[in-house]
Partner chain sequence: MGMTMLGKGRKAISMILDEGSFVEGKIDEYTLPDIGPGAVIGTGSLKGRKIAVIANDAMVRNPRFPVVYSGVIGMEEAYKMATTVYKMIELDKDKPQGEKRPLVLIVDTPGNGPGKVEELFGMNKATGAYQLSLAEARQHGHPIVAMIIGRAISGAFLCHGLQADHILSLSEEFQTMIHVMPLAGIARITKRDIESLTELSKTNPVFASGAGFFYKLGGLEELVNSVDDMKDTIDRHITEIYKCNAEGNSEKCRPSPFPSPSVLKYTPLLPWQTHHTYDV
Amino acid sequence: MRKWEEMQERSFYESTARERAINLVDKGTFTELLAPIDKMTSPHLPILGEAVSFDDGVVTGVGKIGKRPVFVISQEGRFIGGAVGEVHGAKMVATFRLAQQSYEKIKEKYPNDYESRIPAVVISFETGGVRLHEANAGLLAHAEVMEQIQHCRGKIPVIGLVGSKVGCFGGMGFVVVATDMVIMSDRGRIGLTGPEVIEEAMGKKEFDASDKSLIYRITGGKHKYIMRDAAYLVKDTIGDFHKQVAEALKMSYDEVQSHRCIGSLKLVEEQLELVKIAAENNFKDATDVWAYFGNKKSDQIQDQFYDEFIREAKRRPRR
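Please render the chain's structure by itself; use the form predicted alone.
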């Protein structure tokens, strides 16, 4: 395996779940929980004649960034598209519970200095959503993860990272926007329904799943950054994601959660305002939306390199 320093330069998009998990935290601090050696596999897939994975498509563990314990959940798109089943979901939920237990112990042990040691949960999303092979268990897992995010509110920052090959779709599209902060690269994608599913259900005229430019205009990191569905846009390296997470952990909890997309009446009202704007202006494409929010070169945005985009992009104003 490559050294930690080398992995900081590696493409986040090209990396495996385990590479992301190990190298998103400080050098030499990561410990995997329920590793492949434990052989925790799905009980459902063999019955259906499907192959299993000894980590069930998700790497979980704990490391440190500075003084702070960071509980990492990293999904693997190479196994059933990162889809969530019973074991996959249980590993996610258990990681949240361990983070909450850690919070209580730290608060008890360091009553005067616990804020600088508060744990965080970081989720590297790479998933198409529910695993259809075990749909009921997968749906329940989504609900349980959402519940755990709510249990962390006001205590533990939960940060979602999106920049891997599969993107973040399906039910996990709900989960990622429920986190306190979303960090993306321009290669990341977030959506509730995958492009192929939309095309199959509604037809190619409604959504051409072979049109990669269209997909990124609707679901890609640049669009989510402009619309403030993503708090930060970073370059496509593990190191840039690691640095942004480290910067986020220097913030107060209130500052972190100020980047939330959903979860309050104020945010619901903001979303309703966006629906009204879209209806009144009859936007035909995301480029029209970008122009509405002040991007004069909206037709050039997709071709801009990172530095130029970050320098020139105009974002949706928040209340």
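Given the form predicted alone above, produce the structure of the same protein in the form predicted together with the partner chain.
Next comes a single chain, given without company.
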């Protein structure tokens, strides 16, 4: 395996779940929990004649960034598109629970100085949502993860990273926006409904599922950054994601929370104002929305390099 220093330069988009997990935290600090050696595999896939993966498509573990324990959940798109089955979901939930236990322990051990040591949960999403081979269990797992995020509120920052090949779709599209802070790269994608389903509902004239460029504009990192669904947009290296997570962990809990897009009545009211804008304008493309928020050269945004985009992008104003 390549050195941690080298891996910091590596494309996040190209990296496996395990490479991301190990190298998102400080050098040499990552311990994998329920690693492939434990062979906790899906009990349902063999019944359907499908191959299993010894980690069920998700790497879970704990490392450190500075003094703080960082609980990592990293999904592997190469295994059934990172889809969430029963074991995969249970590993996610258990990681959240472990983070909360760790929080209580740290509070007890350092009553006067715990704030600089509280754990965080970092999820590196790469998933299409529910794994259809075990659909019902996958669905229940999603509900559980959502509940865990709510349980972490007021205690543990939960940070979502999206920059991998599969993106973050389906039911995990709910989970990612429920985190305190979303960090994306330009190549990351977030959505809920698949393009084919939208085409079926709207007709090919309104939405062409084969228009990959359109889909990228709508689901991609730049759009989510302008909309503030993503708090930060970083370059496509593991190191850039690592640095941004480390920055977030230097923030106070309240400051991290200030990047939430949902999770309170105030935020719901803010989003409702956006829905009103959506209803009143006949937006045909992401570029129309970018122009609405003051981006004059909205047709060039998709081709802009990172630095130029970050310098010039006009984002949705906060309330």
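Positions refer to the first chain, counted from 1. These numbers were taken from a predicted model, which means no experiment stands behind them. We call the rigid core the largest set of C-alpha positions that still match within 1.5 Å between the two forms.
Enquirer: When you overlay the rigid core, is the Cα of residue 194 off by 2 Å or more between the two forms?
Expert: Indeed, residue 194 is displaced by 2 Å or more.
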